[in-house]
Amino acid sequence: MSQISINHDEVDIVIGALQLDLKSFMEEWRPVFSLFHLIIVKDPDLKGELEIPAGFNFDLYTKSDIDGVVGSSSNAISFSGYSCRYFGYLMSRKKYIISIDDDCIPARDSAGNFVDAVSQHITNLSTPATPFFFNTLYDPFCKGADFVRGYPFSLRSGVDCGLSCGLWLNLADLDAPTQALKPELRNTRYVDAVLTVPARTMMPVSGINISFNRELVGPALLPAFRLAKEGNLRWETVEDIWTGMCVKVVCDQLRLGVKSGLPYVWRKERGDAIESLKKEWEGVKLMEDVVPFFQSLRLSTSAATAEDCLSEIAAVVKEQLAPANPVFARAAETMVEWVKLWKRVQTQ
């Protein structure tokens, strides 16, 4: 595969900023940083200044700038801790957006070498994705890798990656449950490996790392799902989760790819998972119905858009799950909104 060329100008990388002192995070991040365009986006809730260090092009947004964008939506959409990080998906212009957390540093691969995530995920997106057939070795784009013996001909072209979902080392993104259990657990498999999730396949998708293709997904990345008791800290909150399904769901019947593996960051450590066990707990009993409803969606031909594709997974949510749960009617509520806010500003 030849080394793939990032035009600077088609990148942001938003950072949801739930720390103030975000000094020792953008300086692990200089070398890549500082190449291209943050959008830093405070979590609403916290209060005093932010301290970036200098060197960076930014755009920074508060809680005056949400409420001066959002307006009556507010009501209905929160961006309160990590669902900030979607107020900067919404004012990116970009071809491309790079997600990473503020608890994270660059990765070091088996090597030592240093892991430019933000070059990985844009190789993932500019590369085909393969999700109708799957392949033995993995992504057959990445170098040294290839499609094996019995794949279709005529399936190798493959189709375009929407979503590329980058993983972590040291801290695992476990439930709060299994942290709890295992709290000197950690992952230290580096694992050299991309692979595309077949397609009608569901995955738990951590917004920790990610990266997707704005024009084909962008408003499939929305926060919609939120716990009554639902907390600031990863462990105490599923969004990302019911994220996750509704963009593969719009992958899926926009015959688009969804990538994972490669590239890993360093995970610090973050939270109590004692603590988050009590407000997560509603998340972790709610997705044995959640996972089935969206094993078991389709949407009609008719959905040729991201924005059509949300808007008929929040009809039947509020059809199928709403009356057995309120928390699945403001889920319903919220992506009906999201998709109003989300062309309303597109169109500015």
Second form
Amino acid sequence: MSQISINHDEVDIVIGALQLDLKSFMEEWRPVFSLFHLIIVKDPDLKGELEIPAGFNFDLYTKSDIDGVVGSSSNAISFSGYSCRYFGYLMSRKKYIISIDDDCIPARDSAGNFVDAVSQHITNLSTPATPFFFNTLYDPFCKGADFVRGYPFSLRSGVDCGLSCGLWLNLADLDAPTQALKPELRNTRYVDAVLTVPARTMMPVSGINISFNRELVGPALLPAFRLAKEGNLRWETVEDIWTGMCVKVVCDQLRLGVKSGLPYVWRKERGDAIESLKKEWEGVKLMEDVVPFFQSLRLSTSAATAEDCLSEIAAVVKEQLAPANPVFARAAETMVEWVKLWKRVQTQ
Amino acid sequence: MAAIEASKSSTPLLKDELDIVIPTIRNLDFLEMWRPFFQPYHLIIVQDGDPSRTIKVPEGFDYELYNRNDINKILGPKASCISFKDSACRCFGYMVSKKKYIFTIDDDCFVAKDPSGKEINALEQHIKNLLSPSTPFFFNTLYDPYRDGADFVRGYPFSLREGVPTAVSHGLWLNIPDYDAPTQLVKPRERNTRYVDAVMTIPKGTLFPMCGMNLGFNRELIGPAMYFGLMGDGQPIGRYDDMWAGWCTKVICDHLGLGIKTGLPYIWHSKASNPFVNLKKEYKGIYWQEELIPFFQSATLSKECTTVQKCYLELAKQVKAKLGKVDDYFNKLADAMVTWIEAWDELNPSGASTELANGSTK
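Given the form predicted on its own above, produce the structure of the same protein in the form predicted in complex with its partner chain.
To see the whole picture, the full complex is given below, headed by that same chain.
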């Protein structure tokens, strides 16, 4: 396990509640979550009272809180569905934020041990990343590993880690067409590694099991990319993929690292891939434009903060992608509104 | 379960398309352990050091063996590009091979076991890696999407799911890790016990340290780039042969739209070399690599470089122009790179390397 001593006061665990009954979710995570402060944000479209078991230290935000804070920007920024968690990020004042979907429970590793996903995320965020040269033994800062022969010494101190992307056993984060084609496919492979995704390499960041350094990249975790028929299943959204690419561009610009790999969570069965596929797969189609766009995006040298980077990205999105599809135009607008909102809330 | 067994046995042997290249200076006893996996294949043994020594090859293997006298005879004056008293001499084996695929392994590498205790057929895994595409343009968070039990994740564009041909399969090592001398001195007891069950493509534009201990590659796609440089006897540096080949190969693969995978298979690396001896060999490299890395990171090849040989010769020019001032060694190395290509083309006439337009898939 990690040898990092965790300062619990530096961590917020943000949960977007897309279902009312959080009891089994919270009970499964109790050994870990009970040690930290939680921010629970109820999907503003969800009607009814959340069921949260006793014994947790948490703040709960609902639609009225969101409306109260966001005020006049509320028509530009939607916090519905999976995007409700972003309100939690906005409200947090902690250094590290960890966010896990409410249909995921702790996983077990190959030896059958309980995986403390929170601890692993914090380890990932608080140890250096190595984006400028690939280490073939993966994370060199992990116990029992190191930099291999041929790794330049000047690059061995690494850089700060801005984002840590975890993985999922059982129901992996595949898109609807893939899961529909292979309905029996479950992820049973526990890959015991964390690695830094190299600089300028783009990747699909899944929001299911994620953590970040709010002080370094906070505003870049934003709700912006909403599909016309966005739903409450990950198969019916790509908002996290868009956000993830913004974060990666920001990290590359600010010379921060993005890690991927451990920890795993166990993702429970939910929904039907074929049903999701029947509805709409706009998200899948849009990726064809989104990915090349981010791959070729270059920011100006003067963009020195996450906010600056986001403003520049929004401007380029408006110029290059918006003409093709209103989804992009809305995304650009939302990004601009979000940066304003973030700045306003942070100074309060 | 049945499906998994069936897919395992369906990996083609490629026994007439693959050569196993082994450099050795001591003996080949290690082959006994590999016999169940290696026996179907042709071996190319490159004997380093004293050519008057007889290297005994275990019974039952089909092989050709080359010592220094053979290398000198076959290459004549061009033999100067092949290192002496260094395992870098193995690249001579790549040059004389007539096969499509090469697997190279060190003589202190044995069969490893996976976490279930099963012996790992490293060669079979390399073949799987080489026969399935790579995905260098966009990172798949579930690693190699073509492996059983994996796939592309949500958000991965469909237009990139065909992948590109895999040129290199870089395997890893359990037990003695491939550390440099300073790290070995600081952590003499560290052993790699972590079995990471993944294969992944190294993204385009990213360099890595390529280890030649457990390596497979498609000789037709990338062979001429696998020159292991001037090392060993009479040279100011050692233990950078595979590094050099790896950086050149990665730049060329990125240019030609080919992929490099790393991860499985694991072999069991048994012998820890002497860290003080290693330090002497490496120490110039430790300084030089600070110049080499920016050089390779910023190296660009012109559109006219449509074959591996053209790419390599272009790189050789750049090495001379930009690294010659770091040390005269690089002038010699650049010349040796040219000699290597000349020798390669002589031994492999008319299109052993396929012409590929930039970025096109084969």
